[in-house]
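Let's start with one chain on its own, the form predicted on its own, as C-alpha cells.
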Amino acid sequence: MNIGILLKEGPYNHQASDTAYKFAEAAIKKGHKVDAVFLYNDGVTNVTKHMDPPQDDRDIARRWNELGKEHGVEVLACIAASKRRGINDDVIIDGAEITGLGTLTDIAIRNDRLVTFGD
C-alpha cells in the first residue's frame, strides 16, 4: 500500500509528530510506501534546523531527515504555512522542500491513503 501522511501539529508541545513518525517507521517495516510526509500549519517547525534538543530527548527534526534519506520519503513543508512562522530554504533541514499546498493534493491522489496527526 502507498501511503501518504499529513502532519498538522509542531514538535514536543503535541504527540502528532511522534504519533506520524512511529506510523511511518511501523509501515515501512510492514512493506508498505511512505510516498510523502506534508506539514502544514504548525507541522511545518517539525523541519527547522533551530532545534537544539538536550541530549536526552529525541531529535525529531533528525528524524524526519533520516527517514527521507533512507526510506526515499519526500518531506514537505506547505510554503504558506511556512511563511506565517518564518520557515523558509535557509532554516530547513537537508532533504526537506518548502512546497505548494497543491502538492498535498497530489499526495492524496497518487497514494492509497493519506493519513492525518494532528487537529
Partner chain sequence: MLHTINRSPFENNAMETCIRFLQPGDPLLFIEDGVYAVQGGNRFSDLLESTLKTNPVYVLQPDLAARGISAVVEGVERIGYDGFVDLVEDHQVNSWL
Second form
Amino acid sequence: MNIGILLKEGPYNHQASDTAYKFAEAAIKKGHKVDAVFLYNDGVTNVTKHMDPPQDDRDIARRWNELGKEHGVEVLACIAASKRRGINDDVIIDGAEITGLGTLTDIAIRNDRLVTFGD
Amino acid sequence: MNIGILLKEGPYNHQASDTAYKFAEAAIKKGHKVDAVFLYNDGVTNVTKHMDPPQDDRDIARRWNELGKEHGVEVLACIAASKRRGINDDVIIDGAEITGLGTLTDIAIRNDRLVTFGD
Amino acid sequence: MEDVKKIMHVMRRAPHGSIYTYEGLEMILIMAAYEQDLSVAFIGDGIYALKKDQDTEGIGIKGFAKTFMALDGYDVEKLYVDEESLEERGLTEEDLLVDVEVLTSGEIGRLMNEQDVIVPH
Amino acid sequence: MEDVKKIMHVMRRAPHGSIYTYEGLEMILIMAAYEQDLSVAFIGDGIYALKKDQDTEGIGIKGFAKTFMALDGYDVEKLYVDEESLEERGLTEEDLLVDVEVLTSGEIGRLMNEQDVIVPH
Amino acid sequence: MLHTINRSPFENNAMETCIRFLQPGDPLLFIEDGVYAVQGGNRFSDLLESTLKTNPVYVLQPDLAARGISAVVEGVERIGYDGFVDLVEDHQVNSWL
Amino acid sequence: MLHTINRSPFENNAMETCIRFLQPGDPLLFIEDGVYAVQGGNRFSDLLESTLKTNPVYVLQPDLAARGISAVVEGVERIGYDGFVDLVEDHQVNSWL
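Okay, that's the form predicted on its own, but what's the structure of the form predicted in complex with its partner chain?
Full assembly next; the chain just shown is listed first.
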C-alpha cells in the first residue's frame, strides 16, 4: 500500500508529530511505502534545523530527516504556510523541501491513502 | 497600572497573538505601562525574523518589534521553549530577547497585572 | 476516469479564532485546479465560516468569508451543511453567505463513506 | 512581606497530547525558587497529569508524572484537585501519584479570588 | 477576578468549567471564538441567562463583528479593547484557555 | 471508513460529533488524548457501550499506557501502531481533529 501523510501541528507542542512518526515507522516496517509527509498549518515548523531539545528528549527534526533519508520518504512543507511562520530554505533541515499545495494534491491522488494527524 | 503579558501561542495559527497585541495597544493608549510580553509554549515563534506574510496581511513579528521600540515593551521568549522549537538568536527579530523563566517570575512580581493569552 | 478521486474537505472550526478554516480554503482553491471530484462539508463550528456580515476590520485580521462565494467559479459546487449544527446554533440557511445543501448527519455520513480522501481542517 | 505574591497555576489539560502541562511544570519549578506563595490547581483533564502508572515509553515521549512528586521538595505544597473533575472521570484520590487536597469547585473558586496572579497552562 | 473565555462553547468545555468556579459578582468576558456563547437562541442561552443573574457579562465587540453576530442575549454588555483594559484595571485576570 | 479521535471527550466535542456521523460497521479508533474515552466508569461509558453494539472500537495501547489507564470498557480492542496500520490498509481514514 502507498501512503501519504498530512501533518498539521508543530513539534513538541502537540502529540500529532509523534503519532505521525510512529505510524510512518510502523507502516514502513510492515512493508508499505510511505510516499511523503506533507507539513501544513503549524506543521511546517517540524523541520526547522535549529531545534535543540534537551539531551534526554527526542529530536523531532532529525527524526524526520532520517526517515526521509533511510526510507525515501519525501518531507515537504507548504510554502504559503511556511512563509507566514518564518520558515524558509535557510532554516530547514537537509532533505526537507518547501513546495506548493499542488504537490499535496498529487500526493492525495497518487497514493492509496492520505492519513491526517493534527489537533 | 503596570501590565505584563504572557502569550502562549504562535502567530497566525491562533488569534491569541492578535488579541494580545490589540490589548497591549489599547492599554498603552490609555496611559498604562506595558512592561513586557513574555512568549511561552509555541508563543516563542512570534518573533522569527523570516516571517513573510502575504502583502495584504498583518506582519506579526514586525508589529511586536515596533511595539517594543516605540513604547519600551520588552519582548521576551523563554529559552527552553525556544530551543525545542528551533528558535535562537540567529532567527529572531532585533529587539526581541531570549531569556529564562526567572524573568517571567520577575515580571509577575513587579507588575500590577499578568494577563495571559493563549488557546 | 480512473484518475478522478473523490476528495472531501471537512470544516469543523470557527473562523478567525484559528487559521484552520482559512488555510483549508486555500488548499481547496489549489485542489480545484486538478479536476478531482471535490466537496466541502461544514460541520459543528465550521458552519460559522459561512455566516453573513462578517467584518474583521476591528480584530485586524483579513476576512475570507467572501472567498467561499468564489468557490462556484472554481467548479467547487458540492457544499454540504449539517442540519443539526445549524439548529444547535440557532441559525438557518438564510444566515449563510452561499447556497449550500443542508443534509442530515446520516446523509453526510454516507457521503463521507464514498470518499477516497477526507481532509480535516 | 510586601513582595510575596500569591500565584496560582491552573492545570486543565491532559498530559502528553499537548505540552502545556509539562511546560507548566517547568515554569512552576523555576518560580519555586523565588519564594512566592505558590499553589497549583488541577481542574478537568488537568487531574490526569497526576494519574498513577503512566508509562510513556511506547509513545516515545519523556514522562514527567514523577516530577510532581518532587514539588514537595521545592516547598510547593498547595496542590488542589477539583472533586467534580475526579468523579466525572471515575477517579478517586487513590488513583493519584501525590498527596493533594480535594476541594469543591466553590472552594477552589474562592481560593482563585485571593490570588494576585493566575497562570493557566 | 475577571474571567475571560476564548473558546466556542460548542467545541470546548471552557465556558461550562469557568462558570462552575465563578464567584458571584465577578465579571465574565467573552473574546475570540468565545463570543459565539452570547448569540441569542442557541443551546447555551439558558446557562448564560442564569449566569447574568449573579454576574456581569461582557463581550468583545470587534470579535462579534468579525463573526457576523449582531443579536446577543439581553444584559450582555459589548465593549472594545479599551473596555477590556478597564476591566483589567479593576480586576486580576483568570484566563480559561 | 476508519474514524480516528484524538481529543479528550471531556474537553472537546470530537467524539460526540464523530459518533453522530458514523455509519454502522465502521471502525472507530481512539488515539492520543482520545483514549480517556474508553476508560470504564466515566461519563462517556454509556455512549461508548451503545456505539459498541454497531461498530468495532479500537484504542491505541501505547497511548493508554502513557496515561496510566489499564481498565477499559469491555469490547474495546487494544492495538499497537502496527494494528493502526492494518486498519488503514483496510479502510480510508477520517480524522476527527
